[in-house]
Every structure is written in C-alpha cells, then in structure tokens.
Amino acid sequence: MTQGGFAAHCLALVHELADASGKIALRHFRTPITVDEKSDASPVTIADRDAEAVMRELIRRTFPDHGIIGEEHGNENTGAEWVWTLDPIDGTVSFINGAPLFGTLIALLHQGKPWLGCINHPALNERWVGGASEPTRRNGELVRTRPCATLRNATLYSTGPEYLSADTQAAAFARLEKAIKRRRFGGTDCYHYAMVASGWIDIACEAGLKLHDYAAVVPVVEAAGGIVTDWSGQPLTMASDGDVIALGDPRLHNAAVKLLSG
C-alpha cells in the first residue's frame, strides 16, 4: 500500500470508528444509565466501554498489527510502529448529566507521536478530523485557526481549576491568566480544543491530561494551523506529562510557555 494510500484508509477508519462509537453514545445518552465509579474515582458507563470495545474490534480487523490504548479496556500492542489511542466519551460527568459537550477521542500514533487525529461530538452532530498530511475538516469543511498575535487579545478555556493539582501548576496558570483579555472555566471537556482549531477561540489549557485525553487533539489543532505542546514547549509524545497547552496563532507560543515554566 502506497503512503497515500495507508492515509486515505486510516482516514476512512478514523470515521467509521466515530460513526459506531456515536451510535452507541447516542443510544444512551439522556436515558436512566448505571453509572459506576472506577478506581480513580471517575465514572464510567456500559456506554464507555461498549463505544471502546466496538472502536477496538474495528481497529482490529482492519489493522490486526498497530497496537491499542484505551481508557476503558486496557492497552495492547505498545511497541507497534502505530498505535491508536482511544477516549470512547470525554467528558462522562457531561454524558451522565445530560450535558452534550462530550466527545470522542480518536488519535492513530506513528512511533510514539501523535499523527491523525478526530474529535467527534456526537451529540452535537459535529467532528473535527486532522493530520495525516490532510488539512482539518470540521464535518467536511476546512477549517483555520484565527490570527491572534499578542497575549493580550487573547481568549483561553480550559476545563476547570480543580485539574490543577499542585501549588506550581496552580501559580503558572495564574500567570498565564493574568497576560490574556479574558479565561472561561465551560466545562467543555474536549470541545475548547475544536473551538482552537476552528478559530472561535486562541488557548486551551490544561494539566494532568493522559495520552487518550490529548493525543487526538494535536494533530486536530496543528493540521489548522496552530501548535500543540506540553507547558515547556516540548512537543507531545506517548510520554509527556500532560501538561498540555494549544495555541491557535503560533506566534503566542514563546510567551506563553515562558509564563507557565516559570
């Protein structure tokens, strides 16, 4: 297979593993759910893991050699040249409490980096697709980050300022905060990296993320047109901290890694 043609089927992959995993969301969405409650303490639903499963048999069948890391059913294969990762609904507090701003989360790694990438928002009826030498398509039409040269003028979200779980990690946002116009706590799980990439907002920010909470968005923001890394600067890898900080106008980039490494 041609690497054009290796692309243009993970590509197709990528959507018909969006497709199944939103059905199954779907089906259960807004409806009397059991939800347990797993050792971290976060929830979890038979529509996480039965969205993960199904996202993992079609992976399998399709590339019975890349590995697998989900959130829900554990990792296979690691040590493959690609390796996708898999976030069946980012954001369950939101799924459970009727919210739609859950998402998918759907990234294919090439040795250990992030390399295709889709947010999927089922219940919006709204995804974003990006990387693979492809350009990001919000559900078939391009979309770009927006030009945003001074801090200043800028609008971050983030999640909320309970993920910032040491002293450190809460006094580097902070100043970061203090350079922008304005920050908005949405409880937007995933979304607020979508509104990077379309160009509706300049930063999201946030801390402690794992590999399936982050993998998926840098190459979603960065096939837009912005920059993705950790809060030094480094670009994200299967082993960065989590750290995790998306800029629409990389231009933003220097001054805003400076303000949060201190």
Contents of the next structure:
Number of protein chains: 2
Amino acid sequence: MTQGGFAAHCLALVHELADASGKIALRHFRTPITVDEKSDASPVTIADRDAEAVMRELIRRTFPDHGIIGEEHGNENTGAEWVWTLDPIDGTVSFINGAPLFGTLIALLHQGKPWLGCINHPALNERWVGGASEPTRRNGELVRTRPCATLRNATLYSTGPEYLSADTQAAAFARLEKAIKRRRFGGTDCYHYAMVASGWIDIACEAGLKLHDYAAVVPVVEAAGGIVTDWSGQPLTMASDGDVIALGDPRLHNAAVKLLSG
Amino acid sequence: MTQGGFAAHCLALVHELADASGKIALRHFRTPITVDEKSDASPVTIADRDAEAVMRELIRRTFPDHGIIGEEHGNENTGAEWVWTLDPIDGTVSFINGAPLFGTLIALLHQGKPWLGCINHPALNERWVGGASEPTRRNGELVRTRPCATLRNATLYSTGPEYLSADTQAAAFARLEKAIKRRRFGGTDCYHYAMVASGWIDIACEAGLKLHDYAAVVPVVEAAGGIVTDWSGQPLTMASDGDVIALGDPRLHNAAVKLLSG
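Next up, the form predicted in complex with a further copy of the same chain, please; the one we just looked at was the form predicted alone.
Next comes the full complex, and the chain you just saw is listed first.
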C-alpha cells in the first residue's frame, strides 16, 4: 500500500468506527439503562462496552497487526508501530442524564505519537476528523482555529475545578485563568477541543486526562492550525501525564505554558 | 374567543415566537459577532436584541392588550391580565462560544402566575412546550418526568457554584447536595429544566434567576408531572426572589425544600 493509500484507508476506517459506535450510543441514549461503577467510581454502561467492542472488531478485521488501547476492554499489542486508542463515550455522566454533549474519541498513534484523530458527537450529529496529513474537517467541511494574539483576549473552557489537584494544579490553573478574558467550566466534555479546532474558542485546558482522552484531540486541533501539549509545553505521547492544553493560536503557547509551569 | 380557542391561539403564537427567534439566533450563531457588555457585566449581542424585538412585534400584533417583559428591551403594560416574558438567548456565553446549548425562554403569565412556557433550543432542534391546559411536549411528542421516590436516588443539575451567594445560599445548596446521588454543574443553561421535564434527570436547582428565566420553566416542568417552586416551597410569581427548584417527582419536594430552607 502507498503511504497515501494507507492514510486514506485509515481515514475511511475512522469514519466507519464513528458510524458504528455512534449507532450503538444512540440506541441506548435517553433510554432506561443500568449504570455500573468502575473501580475508579466512574460510571459505565452497556453502551460504552458495546460501542468499544464493535470498534475493536472493525480495527482487528482491517488492520490485524495494529495495537488497540480502549477505555473499557483494555490493551492489545501496544508495542505495534500503529496503535489505536478508543474512548467509546467520553462524558458518560452527560450520556446517562440525556445531555447530548457526550462524544466518542478515536485516535491512531504512529510510534507513540498521535497521528489521526476523531471527535464524534452522535447526538449532535457533529464529527471532527483531522490528521493523517489531512486538514481538520467538521462534517466534511474544512475548519480552522481562530487567531488570538494575546492571552488577554482568550476564551478558555475546562471541565471543572474538581478535576484539578488542590495543590499545584489549582494554583497553576489560577495563574492562567487570571491572564485570560473569559473562563468557562463544565458540561462540554470533549466538545471544547472541537470548539478550539473550529475557531469558536481559543483554549481548552484540563488535568489528569487518560491517553484515550487526549490522543484524539491532538491531530484534530493541530491539523486545524492549533497546538496541543502538556502543561510544561512538551508534545503529548503515550507516556504523558495527561495535563493538557490546546490552543487555537500557537502564538499563545509560550505565555500559557509559562503560567502553567510557574 | 372561547377559553379553548384562546389557549390554542396562545400555543400557536408560542411556536411562531420560537420559530422566529430561533431563525435569528442561528443566523448569528458561530459567526464573528460583536459582544457588548450590559450594566451587570453580562454579555449581549445583536442576536439577543433582534430575536427579542421580532417576538415583541409578533405579540403586539396578535394580542395588543397583553403585557411584555423582555430581558433586552424592557417592560410594557405589566399590569395587564396576560403578560409575556421573553429571554431571547439564555446562555449567551454558550452562544458566543459556539456551544449549542443556549436556549430561548418564552412564558405567558396569567394574573402574575406562569401559565404557558416554552424552552426552545434552536441549535439542537429541540423544543419543549407545556401549559395552557396542555401536557408538555418535546418536538410534538408527549414527555413525562420520571419517578424518583427518595432524594438518595436523585440526579441534580445546576449552573455553577459561582451563582450561589457565599453565605446562606451555598450552605443551603450544600445540604441538598449531600442528600442526593449525583450533582452536576454547568454548561447546560436552561436545558436542565427540559431534562427534568423529559425524565432524564430529577432536579434542577438554581439561585438568583430573573422572572424571564424561571417563568417559562414552571409550566414546562409542571405540565410534565413535576413541581417548581422557590427554595422555601412557595409557588413562583412575578415577585419571587428567583431561587428556584424544579423536581420531576413531587414526592421529593418536601424533603428538598426542608434542606434548602434549613
């Protein structure tokens, strides 16, 4: 397979994965559904499990030598050159409460680095795909991050203060918060990275994300013109700590990282 | 006009108002738009102003003797037997940031009491209408609140801790929060009252709402089987303080109000 052929094949598969997982999520959305608790006390349902299972099956059938890291069904072949990460339902709390902002996160990593990403919101009928040498598209239309020359003018979204550790993370976040124009917490789950990619807001910033959360947002935001790193400014890899900042305008990166790293 | 004819006329007008205001909101949504600041530092745009203006014009033309109270263009004829309240864009922060959860709130009050309400979310294509002796419908389909016999099993949504006064309100809310199963902050704007009406969650609770915020949610939630009062358990009127609790299952009301009022 040529390199371009491989990329096109991966892009086609990403859409197949999003279609299949979205169909399962919507089948269970806003229906009475049993909510189980995982060992970390986070909720999980049959929709999470089945949506991931169908994606794993499609990946295995298409690329049997690729690795897979999924939130619900664990890891396989993670030493492979190409590894997929899957979060079938990011925002399970939204999902079980009938709020439509939950999303599915799909990424393909090459040698440990995010290479292709998809943020799919089936209940909103909105899908962002970027990477694999292709610019980011929302529902097939090209999107770009917006210019924002100084932090003073920036709008930032984050999930909530309860996700920041009380000591260093809260202080670091507070420094950044003071430097920007508007901060908004909550409710948007992975949607706020898509909002950065589409140029609706300037910054998304969170702490303690898992690989299957952040891997997908890197190509989506970067192939739209932005930059995504950890809080010390380093590129995100499989080994990152999960403290993530995504900026639509790369000119903000130095100043933001300086505030976050003290 | 017969009483039934008047109710049908009002219901038809509510849909006209939601159609017209929604069209204006979507015309400006996700476009570069000038954001002004009101005297209370809250943001406002031409979309708020124009969406309210078109609704006022439709009301005046249909019911010239009715009063109107709007967020952006003030009050007229508020001593009338029938008074409309309008919040053209509830969730202006979401609106200007491209997040689709903003909504339009429309209510008709009879002798100061909410009688007909509409929660319209144009970007989500979801509309709840209830009251005027009609049960609540979402996009034309009947909805019901869900049973929830004890606070222990209840899921509650609220906008955020920053909207509670640091002294008494925060303490009252904390008592309620401790008694329930799951509390979620933020991001959903007026959508969480619609979630109560549809039986997806059990409680929505907020402090310091304005008349044009809470008047619409009373009929929508109550005509779906729930109950909406102030924090002391009194019915909401034009003179209420705007501390609001909406419960899908009226059996929870006594216990919840007891906690809120200390």
